[in-house]
Amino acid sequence: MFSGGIPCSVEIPKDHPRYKSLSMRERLAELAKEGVVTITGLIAHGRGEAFDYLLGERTIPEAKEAERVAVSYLLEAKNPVISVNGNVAALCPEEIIRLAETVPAKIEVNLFHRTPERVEKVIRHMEGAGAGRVLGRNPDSLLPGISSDRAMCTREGIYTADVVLVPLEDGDRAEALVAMGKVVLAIDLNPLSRTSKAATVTIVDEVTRAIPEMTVMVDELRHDPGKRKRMISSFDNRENLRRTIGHICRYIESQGSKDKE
């Protein structure tokens, strides 16, 4: 979505060296008037928005090794669903698209802050951007131990997946996913949240270069096997946060240093 830039309504001129941040944080604001995202969610943004800064606003070896193993999981499970909430489906729509046909997988909208009309806008966002079936707006089960409206959801679709993909997410729900007995797989800059310490693979990647990564990790991936399931074997969660933040500490000590010079 961002090769070229997102549509919104400030001009930012392209060779600005924030273009792309400050083309997020506009497409964000516009969708916040529509009821696409709300203002917490704009919130939530800023927060990961800080701690890309601390990654040097890039890629790093744990988040590859993590989308890698992500995507392994992805291939081998039985009914994988990704699910969608209003901040994921403002900025990356396509992306999230192109990779639920590459696994394949199925789209559910997961909203917090959720009422009907809302549901409702998010799953015309998605279709509007070519998505074909959007679960969603017809929950017909209840994910247990969660008191907010994040328990609502389809039987179909994450209530009964095996692999649940978690791009943005809350805490609470992904501890009850995997409780469930779910293989939970986060997108989150925080690598301190609640939802990258329960989760079974955490990406602490920027969810706009995480999620085109992994559907070209998917062709790589798909025909071998025996490397999925040696990546999955072998992943440590935990020692790859610990890596993680110690790469945050690096780049900090490497930019006070670079102050001193």
Contents of the next structure:
Amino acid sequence: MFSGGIPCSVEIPKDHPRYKSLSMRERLAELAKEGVVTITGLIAHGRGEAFDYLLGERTIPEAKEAERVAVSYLLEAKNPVISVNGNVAALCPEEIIRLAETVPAKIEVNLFHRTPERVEKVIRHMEGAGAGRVLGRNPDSLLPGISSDRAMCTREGIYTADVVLVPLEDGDRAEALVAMGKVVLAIDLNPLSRTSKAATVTIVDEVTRAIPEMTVMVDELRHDPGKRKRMISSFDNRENLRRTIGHICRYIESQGSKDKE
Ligand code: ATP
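Form predicted on its own already given; the form predicted in complex with adenosine-5'-triphosphate follows:
Once more the chain from above appears, this time first in line as the rest of the complex follows.
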């Protein structure tokens, strides 16, 4: 059954005001039972949901700008890699595959709560959604500066990547990737997170909105290297995050004054 593009087995009335959000929760809960998503992944999703409320659950102009810059980096890259964790695999596997094919970029599964069994489950889930080749089964390299298993990656993929797209990342790894000299493109609804602050480009948007939007932008920017370079050189991530936080503050203010009316 498909609820708002998110397949899940519980029937949620289409006219429910929280239809998309509820179907995403059901989907994550189902995949938590299968071991693709972890219990802490569910908590991380809740943190994301809270920030999405503060954005009005829509893609704000600052996020669109960051998405365009991120796509420009992906198209300029020699070895672009999309890093996938359990939540991302659960929420938008087909959309990730489409973006990876369109750029083209490699897909690598990298998990915080890593066991060989869980890596296999997440990779199988991506393959079941149509992915051709997914890296991560046989890590042969370690990211310096990370003591957990999260450091494990493949030389062909994340280790040698010049540009890495990290939807829903944790701060330690984002910082480690930046320290290696990589361009880090983060998708994170929390503009205050360590990941958001460390990344080269931070897209403060919900991942299931951001990825399809970026896929459309690939076609817009593919034949315009001049525009890509201009977008990259004029982008200031700190300034974009500052404007994003301003946007959130104004949105909260506007909601507060509506309540008084
Ligand atoms: P950091 O370590 O970067 O300070 P954190 O400890 O919150 O942040 P995680 O617990 O790994 O890191 O959480 C992942 C991040 O992903 C959270 O900041 C959350 O806001 C964000 N997030 C969760 N679900 C989504 C989603 N569907 N789309 C976009 N971002 C999301």
